[in-house]
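Just the one chain here, the form predicted on its own, laid out as structure tokens.
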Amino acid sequence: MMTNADPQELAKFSDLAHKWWDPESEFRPLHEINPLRLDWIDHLAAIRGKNVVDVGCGGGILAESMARKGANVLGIDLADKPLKVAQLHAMEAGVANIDYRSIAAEALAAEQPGQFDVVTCMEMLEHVPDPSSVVRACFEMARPGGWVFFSTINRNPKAFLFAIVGAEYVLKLLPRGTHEFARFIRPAELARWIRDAGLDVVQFKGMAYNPLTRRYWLSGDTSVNYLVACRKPLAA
């Protein structure tokens, strides 16, 4: 199996692993969307007790939020040195039930199939050359009934405004170069994908910000960045 992987991705946010739970750095943005995409998350898929695995997990600011909500986490990611920044967080926290792994989307798919009640990829499609195998990997992974959840960036002029030249440029949200304009995904593809691979929408959602008050916000809006709700049917 050919891994669906930018090496020079993984090295971007390898060079910047060590930053990576500091909320003042060039991951305040994780930090600062973190509380609400976790308690969308929980609202909808209620995560206590359950299996969850975390895709692209990065250095787990989300996974180890939703183990501190009583999931039993596993966190993937192909950069090995955010993986062990996270190992590391975890363990100094003290959070027990979770663990991450250096293992491809597709290969945990294939290794332990309908294995988990819910799934997370956040900010890590746009990362990917092929994140329609993503989408399907997640379809794989998830129990009949499970929940499924993505989130990118729209491809289109207002999103290149606000997601490069905005947050990498002018409010240095973001370091220059974290994003390509190309690889950015219309919610009409992700739906696609998301309907090619088996799985039910359902929720869409926006996500805006105010950079005065650096307050986030779920809205109906998808015009940027946005975030998809699936389930997988139970006769899947």
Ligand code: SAH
Second form
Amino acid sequence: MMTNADPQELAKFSDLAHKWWDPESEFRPLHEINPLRLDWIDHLAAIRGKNVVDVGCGGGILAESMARKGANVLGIDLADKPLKVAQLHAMEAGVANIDYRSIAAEALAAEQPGQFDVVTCMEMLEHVPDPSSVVRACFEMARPGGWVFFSTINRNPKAFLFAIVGAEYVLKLLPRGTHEFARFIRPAELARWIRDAGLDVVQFKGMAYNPLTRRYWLSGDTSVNYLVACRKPLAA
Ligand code: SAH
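Could you drop in the structure for the form predicted in complex with the ligand? We only have the form predicted on its own so far.
Full assembly next; the chain just shown is listed first.
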């Protein structure tokens, strides 16, 4: 079976892995949005004591924060250096209820179908050759009644201006080449993959950013960065 991954995309994240936990590094945006998405996920899915899988976990910013909230977390990714950084960070921080594995979403779905109360897959789909296959795998990993969360970037002229020109060239929040416009995903496209997989959409949220105050907040405006919460039907 061909792995649904782009080696060049994985290399980008491996090359920077040593900086993952530096809040002033290329990963600053992930650090800054983390409290926001963590609270949103926890508010909807009440993660304490739940089994959570974080797909495309990278260096573990979200995964470790969910473990600190009392979830039992498995972080998976296909870039090895970020996974090692994640593992070391959890060990040094003394966070015990977390594990990391190098395995594709589709492979874990085949191995442990229906085993997770909560599946998170943030800022990852826009780096994958076939994102709909990852959405399906997330559905398969969730237990009936379980929650699945995605976040990604919209594809339109404003998203090009803000997420690529603004973030990579003007504000230099991200390294040039982090994102490829053609891989961005419209909410309607993601919603179709979600429904085709068998998940129910619960809510779409936009994520807004003010570069002057460095504040992020959730809004109704999904035109650039956005998140979606879904549930697997109880009967599935
Ligand atoms: N989800 C984390 C990291 C986002 S960065 C967070 O939001 O904090 C994107 C991550 O997706 C990187 O760690 C990269 O290695 C991973 N990734 C890219 N393609 C992947 C694939 N096909 N399978 C698994 N992980 C992938």
